[in-house]
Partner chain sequence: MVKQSQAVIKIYFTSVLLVTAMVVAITAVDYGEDFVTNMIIGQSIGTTMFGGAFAVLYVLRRSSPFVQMAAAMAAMATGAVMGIFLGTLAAGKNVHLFFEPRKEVFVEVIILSIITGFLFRYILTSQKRISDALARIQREKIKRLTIEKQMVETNLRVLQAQIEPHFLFNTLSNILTLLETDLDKGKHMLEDLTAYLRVTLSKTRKETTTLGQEIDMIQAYLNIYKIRMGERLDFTIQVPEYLRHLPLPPMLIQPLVENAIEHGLEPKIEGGAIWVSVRNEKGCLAMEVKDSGLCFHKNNHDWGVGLTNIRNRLKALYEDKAALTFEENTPSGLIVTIEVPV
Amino acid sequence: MNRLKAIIADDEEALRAHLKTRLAQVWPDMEILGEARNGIEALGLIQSLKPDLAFLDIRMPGISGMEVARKTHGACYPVFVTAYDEYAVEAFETEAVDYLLKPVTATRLEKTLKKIQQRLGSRRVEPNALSTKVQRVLERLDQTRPKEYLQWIRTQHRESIHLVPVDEVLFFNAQDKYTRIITTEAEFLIKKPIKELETELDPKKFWRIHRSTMVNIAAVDKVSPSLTGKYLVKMRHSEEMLPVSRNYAHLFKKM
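Chain-only structure, as in the form predicted on its own:
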């Protein structure tokens, strides 16, 4: 068959190198045109290099491998590299879309490449014939994959950029056009509103207690009733007393 060209996209360099080595062993005639560290780079490589195949990690920074497949719909043949559970893998197999389950083994890679060879035969890739099946699998994976919550918050002060782990945040407090981020060691300001942060953070870890305040439950020191009958929350390593509005008081009544 014609010499096929491919790209590899994974945010971990070691995994890209491992897959590249396995491919060289199993399919030495395949040409690897380039490697991408994230979804944005993968998208650019597919658009500029026009590979026949794209080995896409499902979870990557920027945009996911699934989103790359959507945006390059019909441009090349996607082979997903996934750590998803058996149900997601079953979805791939049911719809006859190729996948590699991490960690990639030579035996499994051989099976995947045989499927590709059987599908393509002596012809070059005909991605449009596969697009409907790919789309169905992507939709099913969207339904099965767990929601990914924010792990880091990017802040900037003058010329410096800080990445604040969300687990280190004591609480968020809206102030004018900014949101204060309070940690044990420091305080930062970002322009992202509390309402938007609430949708990005794990609701089991961060509770909204007021329209202007959201707290890290693991960092709560004590909850006390005020003279007006409302609750006040004190966080560890902070002297601020945070009021709980009536709309959120039920959260603490259950504790």
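With the form predicted on its own already on screen, would you show the form predicted in complex with the partner chain?
Shown below: the chain alone.
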């Protein structure tokens, strides 16, 4: 068997050095072709140097280690390195993807390397299988990792920027290409469409009630049926009566 070739990707110099020393102790036969300081460099090294193995830190500037693995389509065998990520570790375990925890210890490294040697030695690993494995990890993470919701909305007025905390927003109102943000104290215009905002905000806190309106539940003053049987929502600190379209009326029937 030829000497195994590998690259190491981590944004912290000391951690790259640490892994390198440990690898030299545990697997002196391995050749380290290069080191990458961020995701983009890692991608470049994999494409140009064609290593057998890539030790990829998950959290890196540019693109994450997992994105690097996905983008290389199984061109090399990835081993992920993370300081702390419960969700990723869980996904690696279920999908039998190799990973290392920082600080990397010699004992743990030996174990992992034994596994990799077996897999690489018995038969060449199918690039397609590798690539689907990584894909499955990413999909699993999408489901299990708690979603981070938007906390602040950035608005710009000429030179100055304004960050609006989402819980101060009363409602959003689509207006042509813009979205109006109405808070207790002021109004802002942003270019982001309401449809996009809907996916970024916590659905428990913000309800779409109309094609052009999304309200902050906490700021609803009252909901009353109109003469035509539709619902009208009145927000606190605002005189506007917001109509609820038929598609969203079920939200209020349960109340």
